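We begin with a single chain expressed as structure tokens, specifically the form predicted alone.
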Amino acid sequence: MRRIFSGIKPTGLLHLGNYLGAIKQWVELQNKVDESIFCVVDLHAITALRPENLSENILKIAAWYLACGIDLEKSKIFVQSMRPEHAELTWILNCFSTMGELNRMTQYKEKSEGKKDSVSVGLFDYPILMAADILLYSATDVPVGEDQKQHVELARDLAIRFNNIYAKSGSGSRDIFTIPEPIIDAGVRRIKALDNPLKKMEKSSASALNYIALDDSPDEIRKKIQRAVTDSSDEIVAREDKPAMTNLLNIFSGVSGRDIKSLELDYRGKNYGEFKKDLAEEIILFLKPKQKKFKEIFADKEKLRQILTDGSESVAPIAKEMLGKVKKAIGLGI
């Protein structure tokens, strides 16, 4: 059985980079296994940061998972907070796991470079936790970015750890935790940052000018990609040596469905302004339907509210049984 897990955190504004390098990946995936459970990762949203109005960005969160194509029938949707065992499951994993193995993790790494001494135990603890999401659900595939990668190798790692100590073999036992793989779909181009194409679309970055918002309006689209940095040369072709034309290259070919090739057929000896301003309105008019749909969701919170409950309650069964699996094999309760 085939079953993939995979979450966004409810901090900032959901953006294209969001909806081009997981959430479209999430669409066409729900089709081809077994199971789909996807989670709005709450409790990951506060190792960083203090968030304002979370609760809201959860409910918003949701509506656009469903606005941008999960659908109820094959898929699962819930709040991580909600079931109690990610919580529990990470805590008996950490103590399965090392200290140098999270000092190695990039992202800690990176997040917490010059300011180790005040960022928060949850930060350095974040994979953990990532790790307990997935190996509770006995994820099969984890849909994720090469940034992301590393995280489910150490889920991968802590699974075999605790297999290869309480599953004894030839004695009628069986591993307790499914071994995930990650899914790196080559075909899935990482959106970088309009304001540094160098640096990836964040949707908690301190400038507006760094993403496209998917509920962004016509007019900030077309600000925000005039406004787009672009490289020295005038040329519109995808090279290493032009990372700006590359990167808003990529996000006409995720919008438009074109291939890249044909996009530099086209706009070969046009320059920039005329390029920007049919990405711009690309962009608008691949989101005008799901910022529709979104609007139309987000509009009735209760039953929003009643759909992560279902999701809560439909995954309860495999979260319960997987945290009793682990507890029984350490031995922990009486």
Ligand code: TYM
Second form
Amino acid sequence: MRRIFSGIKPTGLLHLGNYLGAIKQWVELQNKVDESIFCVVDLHAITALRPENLSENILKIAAWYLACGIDLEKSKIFVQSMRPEHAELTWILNCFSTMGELNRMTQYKEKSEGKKDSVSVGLFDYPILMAADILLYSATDVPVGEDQKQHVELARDLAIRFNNIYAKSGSGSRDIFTIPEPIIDAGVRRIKALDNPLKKMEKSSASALNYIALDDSPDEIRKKIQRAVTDSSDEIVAREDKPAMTNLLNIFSGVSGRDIKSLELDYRGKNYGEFKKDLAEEIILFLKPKQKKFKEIFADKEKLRQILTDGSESVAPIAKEMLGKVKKAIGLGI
Ligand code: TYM
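Structure of the form predicted in complex with tryptophanyl-5'AMP, please, following the form predicted alone?
After this comes the whole thing, all chains and molecules, with the earlier chain placed first.
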């Protein structure tokens, strides 16, 4: 039985990195596995920021899931904070994790750099909440961008550790947790910021020139692509010494479905200006139907709330059963 689980934080706008790194894979995988569960992970959204309009943002992310092709016949969508089991399992898993392993998390190191004493405990604990999300549903596959790989690996380590402890103690509870596998699109990995190809495209960036949001207008897209940082020589190839062009080709390939080699051939001898013009039009063409669908879905918020409430109810038995098993194995309660 293959079950996928993944999620996105409702901290701001969705961008092409979220789409190409995560949602695109979800849409493909939902047809290949037995069950798919996609979550709007709102408890993760408050670890570092105090996002404004959080409730509305949650609905927006859910609407984008549907607009991008998540199919309710095949997949369930819900909101993390609507299922209390996530926070409860997080506490339990906290007691099976060490400060050392959380201190090694790259994302934590980056986000807390220079301000270790003032970041929230939630930011430090964030990977455990993510492990709880994944392990509650016995997910076998976790499609994410490369930046989340280390967190999925931590979930694996915790699952193995927990299984070992409770299999050995003779409590009869063998292999409570399923060991999850990160699924990363080999072609995409990490979409980089348009204004700095050495950093990832990020929705919480201070500059809108960092990303293409899924709801950017054609003019905004043209402007952002035109102003995207380029490498020193006018050569359109994906190569290690050309991070900016590699990133733009990656995006071109992701939105057009064409492979990078054939794009390189087509643009041999052409200049950056021509390439960027075509790339912007390709992104606009790609986003247009999704933006139209998003508007329709988001216009009916009551329906969206109902979909998320139904989703939460339909995943409840899985989450409750797992939490029950974990508590029984440990001996919590009477
Ligand atoms: P988040 O909200 O930062 O990002 C959502 C998804 O988008 C991917 N992503 C990218 N992929 C390629 N290039 C980029 N520039 C880029 N930026 C973001 C992320 O890898 C992610 O797949 N902690 C997670 C959310 C989460 C989760 C989970 C995921 C919470 N619980 C359980 C999977 C399973 C996060 O903050 O993703």
